[in-house]
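Take a look at this one chain, the form predicted on its own, written out in structure tokens.
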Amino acid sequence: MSIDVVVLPVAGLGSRFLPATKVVPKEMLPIVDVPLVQLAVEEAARAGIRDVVLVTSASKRAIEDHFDRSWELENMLATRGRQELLELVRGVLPAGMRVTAVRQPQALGLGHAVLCARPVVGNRAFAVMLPDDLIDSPAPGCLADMVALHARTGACSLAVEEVPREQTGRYGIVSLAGERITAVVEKPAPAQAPSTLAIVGRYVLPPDIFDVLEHAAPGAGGEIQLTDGIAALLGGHDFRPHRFAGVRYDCGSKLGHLQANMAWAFKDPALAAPLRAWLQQHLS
């Protein structure tokens, strides 16, 4: 079965970016002029995804509104002849995609957020993307490669990258036998980490995981951990690591968000030259 649905858990508070995120969801923070959540949806579209499930909270209505039509804005742009901006606004949601929002009533962890999407996902294999993890990789992108792997082999997959051993306590860490994942540990201390291969922000999962998450006990941090659900399925499913090409920016951190903005600005010919000149002036 092809992967045609992606879950975006976007209910977090974004406390690292307060006060900016007091009323603006962290997923709406821009990379130059495009919100993180829109970049995630665009990556999903390139992977052939058609259904997007936003797992939101009461304070995240702005994300739903971003993917809805804004008739007043569109009429104003059309009246003023601002065709280029009008097309930008109308293209926020790629053609052929549908967005459904469900609520996570309590912040009980990533596994619980994914479980909240079950009524929409149903019995389909599906993808999960964390918009905070912005992956700048060759077209069509990281998720497209993972979806293609599933289409060829039927395997589920987790995007992974090497991290310094002293940082294993920030991630889910995998063990491998050949090119198969044999174990997953959530946020192990460096001395206990089975490897330094960390899970980062992209998953292709079987629908069986919903049953596991529904009956899961709280794990690390007292939350229902997605990695614990994955670990319970490893004996019966083929899980493989995806070592993506390109660079990941941790946009859940201030430094990562700034780095991503710089990287995207240098992609824009109108910004690259003046930005480079400004940096040379201030860093010399």
The other form holds:
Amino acid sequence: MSIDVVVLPVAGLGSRFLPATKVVPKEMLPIVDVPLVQLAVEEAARAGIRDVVLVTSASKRAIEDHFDRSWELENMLATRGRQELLELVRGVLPAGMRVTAVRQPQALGLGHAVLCARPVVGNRAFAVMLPDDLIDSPAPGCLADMVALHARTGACSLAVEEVPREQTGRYGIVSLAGERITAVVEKPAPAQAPSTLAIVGRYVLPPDIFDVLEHAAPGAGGEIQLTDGIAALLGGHDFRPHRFAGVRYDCGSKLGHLQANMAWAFKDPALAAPLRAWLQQHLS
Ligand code: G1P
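Could the form predicted in complex with 1-O-phosphono-alpha-D-glucopyranose (G1P) be given as well, to go with the form predicted on its own?
Then the entire complex follows, led off by the chain already shown.
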């Protein structure tokens, strides 16, 4: 029953962060000094997950390299006696975790990206995390709570949060009956949105979704949508909303990325005081 595999779709172009993302994958952009994708893997580790499946594309090799050993760098740090940095570099992939990369040959949508992970995930219930959605939740974290819900009840779940009605066109939107999700629709216009409860990038899904995605027609934006795959399963599966505690930063947007950097900087005692002083000076 326990979830031991997470899929990280990281094949996207990152056009909102060009030119920074011309050669650097957007998931490698740092929050202070840790790449977004590493923060996602650390959250997965706290959820007890062992297998990470990266769904990548041609220009994303840096992500695989990030989670691989770097003998040259490690040797250099060891020779120079930089023990602390050596531990930092060795700890990029949490102990006991394994990374597999699969390619998404064409950018056909999030549903298609998840389908590309099928050969590795197989017949297991699994998690999906979108590294752009950085969730600052009390430990052990948003995904850990969703994995625990699955272990307790067998329920699948989607992380959700309220959004302003004028923003429904950016999200998958859910309808609820009590604590059950009864419908999901991808990027509805505000007037058509059945609610203002939006899906954010954490999912616990049954393996049956692969069969649905295999035969899915393109949906919103002409893409094969994960939301449409979930919609097709709602009749036969228990899907629950997970209203996580804490704050979610949309690191796919410049403002969200800056806010996340500030929030993480304030967690670091060496940065918090000088940053606060600098802000006070510049805001007055
Ligand atoms: C994706 C999903 C959408 C979800 C969103 C959360 O959209 O398709 O349902 O609400 O992530 O960030 P995207 O941001 O890739 O357009």
